[in-house]
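The chain below stands alone and is given in structure tokens; this is the form predicted on its own.
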Amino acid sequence: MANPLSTFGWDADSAAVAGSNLAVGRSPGVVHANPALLDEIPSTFTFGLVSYTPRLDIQLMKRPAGADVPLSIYGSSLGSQSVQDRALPTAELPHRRADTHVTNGDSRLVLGLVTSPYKAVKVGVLLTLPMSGGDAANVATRYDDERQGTFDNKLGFTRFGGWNRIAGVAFGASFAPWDWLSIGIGAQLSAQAQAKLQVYVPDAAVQDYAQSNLETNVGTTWRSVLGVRMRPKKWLSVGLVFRGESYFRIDAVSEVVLWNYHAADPDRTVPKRTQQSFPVVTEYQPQELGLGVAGLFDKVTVQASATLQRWSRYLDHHAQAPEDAALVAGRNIDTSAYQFHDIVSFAGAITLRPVAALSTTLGAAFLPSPVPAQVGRTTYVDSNLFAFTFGQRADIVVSSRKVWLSLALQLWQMQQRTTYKDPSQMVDEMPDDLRTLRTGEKMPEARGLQTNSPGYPGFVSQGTALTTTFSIGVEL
């Protein structure tokens, strides 16, 4: 969900090593990876372009007979019951249930700067902007259960492939009191917003006219990044980094007033105001703790990292934890089985330098899925991720200035995952005990499970993504 550069890497050198640059680095991309490594980067300005092309698919299984919500639901006793969510007949949904194909690529412009304002202190800044279109932010949300049937009636990817187009900023600083130790601190910009919509409806029978005022408030929050780099030996480097949890949050409130609509009070007339809250969460990034080790030899650098990611605290687009979203009223379901797992991801790379000015890098990464089997109400689509990377860098001198050119290619593979739904753990949108509203007769069409969930009765997800990253750096 988050800025894809947190996964791909903020520049070509970070992408080439598959994000394993926690103990050694050569570019401003270490602002995200481990700001303590800024001590190793000369004062530099970089310009880069990250382009990615996904090919991700979610193929839906054929629905069994009797699973659709029939038109007769309008004539059932459901309308007289106090039910929060009432399903539309499947035939009246605005969109037909369909497979999901993520094929639209995107590009990000990345600018980086490293400078040294004081001795033993380095400061770095990274700025990324979406290239296509003029939007600085383009955010879309979704429900991961039967309620999405009322909207686009498709499934969406949770962790990889559902990226929003958000501008990003990261900065950091390092302090090296000794050659063997460097300490880094940094932050990545996030945001939060509040919106209050006040609506007065003069005539409740006229749905296309109302009077309204809007009040909005947008603020910023920061994802903290702390890092340490140690050199116990000249050839050995060890890095440790902590990144805090962050997400883009919007708290929307709607306050509606209807004409001649009053609260029950025997002593006075009190106009009734109906208030609804719509919390929205996007760009979720989990709390992370990473450990990296690197061996630096004459013509070879070997590095590896392991990162603990606390996905167990995940919040979906509607600010719900997965275990809470999986709850079905009236059903005895162990929703703890739907809580996301904390995972440990691994990455590594080897860099060969046949000559001082030229280097070639091969890397790989494995990111296991934090998402448990989605057999119940919720449908968070995710799978294990594998990455294979290749990088090429050339260091040259132009007009007495050192310049480096770097290119990285990444191939991401999302492992195929097949999901079968358990009807007993889903919301029956037309309960079996419904009767006709007029005569009270039983409704045989209500037997079994009727649902508009696009994920029922199951689906298969898989795919690949290819990224190309090009960076140019000039030493200042």
Contents of the next structure:
Amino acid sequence: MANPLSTFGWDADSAAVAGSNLAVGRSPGVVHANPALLDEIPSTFTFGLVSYTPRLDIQLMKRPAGADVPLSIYGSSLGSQSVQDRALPTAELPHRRADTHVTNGDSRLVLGLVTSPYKAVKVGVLLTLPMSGGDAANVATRYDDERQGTFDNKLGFTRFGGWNRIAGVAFGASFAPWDWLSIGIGAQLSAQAQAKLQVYVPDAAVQDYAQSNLETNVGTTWRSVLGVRMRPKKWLSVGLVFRGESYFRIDAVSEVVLWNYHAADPDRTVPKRTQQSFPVVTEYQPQELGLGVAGLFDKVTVQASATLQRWSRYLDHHAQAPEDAALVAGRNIDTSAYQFHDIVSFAGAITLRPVAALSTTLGAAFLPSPVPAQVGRTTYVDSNLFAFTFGQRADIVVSSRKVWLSLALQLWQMQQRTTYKDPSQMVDEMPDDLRTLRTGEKMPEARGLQTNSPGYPGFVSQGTALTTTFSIGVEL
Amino acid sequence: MKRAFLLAVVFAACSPVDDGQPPPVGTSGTTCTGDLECGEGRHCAAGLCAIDCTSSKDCTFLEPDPKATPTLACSACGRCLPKGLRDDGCLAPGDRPCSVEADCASLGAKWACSASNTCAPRCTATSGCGELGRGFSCGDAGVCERRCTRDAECWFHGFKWSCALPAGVDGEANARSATPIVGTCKAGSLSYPVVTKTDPLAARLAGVWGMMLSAAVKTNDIPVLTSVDTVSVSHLLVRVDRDGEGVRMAVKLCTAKLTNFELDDTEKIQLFKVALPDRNLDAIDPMRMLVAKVDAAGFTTAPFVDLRGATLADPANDPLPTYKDLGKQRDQDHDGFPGLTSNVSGVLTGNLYQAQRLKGTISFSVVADDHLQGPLDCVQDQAVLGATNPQLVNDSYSVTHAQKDRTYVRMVRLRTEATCTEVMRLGEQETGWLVHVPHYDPGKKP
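To test you: the structure above is the form predicted on its own. What is the structure of the form predicted in complex with its partner chain?
Once more the chain from above appears, this time first in line as the rest of the complex follows.
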């Protein structure tokens, strides 16, 4: 999934209110939440640190006997058939099928800046960098079906827990023509790249040598964010935000030339060049439409939000829609049930200010899972998410400058979800009608389902994540 | 924080279950109760036919230290076991190797270790050896054995077998004798060098193959019926050896079935049905075929002759003996009657004694290194040498059928240890390269 700060919040004030800050805000984190709220933020520079410690698990169920792809597949008629995918014997997979444990925490540095170049206009920018490791981006992709058996042979989390380490930038600006209305626009950096790998293999029998050149083009795309904040009453604020769909897409193409390799043409000598395309998509963020309401009272602020997230347009790491990835060749399966659901997530918070300089916030959020039951070929792992948040903020004056210190804790709970696979909707990687290549005999070990899908016959996913966010703000 | 944690636990307790079904059991694999049901190379594990290895190299995955000297070997039933352990429960009892009686003890007291070093039941007469199938008879030691008078009889069990005759008996002379000395089949070793795609085709073709030979004839001047269209479908075990740029083939007949047909392939009522008894089939000499040079685009055998029930100075051209002149007949199946005996049923019944000859060449197409096929260009003739029913003694004659595409050959490579039983089983399946279809299809793919 995308930058985890989109879920946790970009700074401590956003984290404390569980992301419900669509109608009222107190920090540059509103650049992501609702840029129209920049109007309420004084010119400020902030420095923050977000740390998260996940404990997320996917436990695989024990495989029934006969479900592995046997070594005899090499001696089967599959070798003489023109098929796109051929399974490796399970014993020859590079890794044994194993549970998934996401326990590696991470920290991100967040810098924020809000300034006012013109009256009634505010501009904000947020920058986040992964702290551990020296790389600005660390992106991994995966297949969410039987093909992953050829790689790490594990399942992975789709939405919460499958975070990549990648830098992020968000801009925003607001314009408030009247006190009761502010309009905001923003953009979050995304990127797209094209990679073309040209390979010449002088001797196809020598597989550890080839001549190659790489050509890459990296471009930027922006996730658009539009927001409105209205304040019909002094104590009531309403915010509306739209965030566009975004993802990081890489269109990779490899062009392979072999020595003395020609197209079958009786009249001409035509060198054969093989092209392979493999699109990759990461950092998917759905289109979102959020509505927030806040009640602003003397010593209490109450806010709540509901956000429609259009996960139904989701693309997985190989640019496939889940309903397409669930197709099984040769079987008439209605895969529409595998399309991700659009969901509405909810968040709310209450902030108490017993004294002007101190405020305490309690919040909660519920993010239902957009992932339907994964009983078929695909295994996108996700479940409902609950969050409970706590925040503490102190506003002080240092050397005649207003400074604030803010701390937020979040406990995220991924609800336990148990999935049992339906063998009739999975890819039988050793079809029942296979026969021995040499003698044409039936292969008793091919009967029924044989698959390298790590998710078969089922799995249980659950977990928690604890986040700690600390921010310091200095009014400019 | 504690309360939040409790709340989280409460939410987690209401965990959804997708599908709601227990893990599927028995949805994969073929159920079994013992190794024998799974066939050679496989075993029964947890009620399902399984195969852990196809060669000892595959057992590397189970070695505690894959880089150390291997301690495991792939058993005859596809298990990785410490070297030296016996595991032959998937083999038919008569195929289980043994060196002492104790090796066969698990089969029951009735079983002993035969002179062929395979387990065999004790017997008092050949009829007691029926459970082992063809090729066995009751030996002098009171144990069913692979008995023989010449090597070709042992080839029913695979080309690694040869006939061990008593000392001083000349194999060639014994094979031609009217009263041959009986010996015992002994298993030797047979292997072929490992080849790659860059080796010459002649080297790549070497090995053991199964063959289906379809030969159609029209037999004229049969009493009552006048003429009958008949196809002979033979299944044969073939040994191919490289000979320079060409190959030599030794072709052992395993079984043959004669079926009458209609020209339009509609079902034919079998009014004149000829069956070849095992004694007839087992007595037929192996065919020898030569190919001077093999080529991936196709190759043709030198003319070969399959002569049965006669001894001729010029097997290809001398006239066959007839019931009027039995001088050159040969009681090949040693049943005391001229020629080879077959059984006739239908409108005419009785035992028919015949001499037969097939002369021809095969033009092979290389479908793949493991699959060959091609038309058989042949001349067939036969002569009646006698019969138990006088009506069967006549001057009927056979000619190659006008529908030439009914006469053809297909071959598929088998494992080196393949037997006639294996070839016959391949011919009896619903589909497969050795399953007979009425007409030759030059475009057919495996």
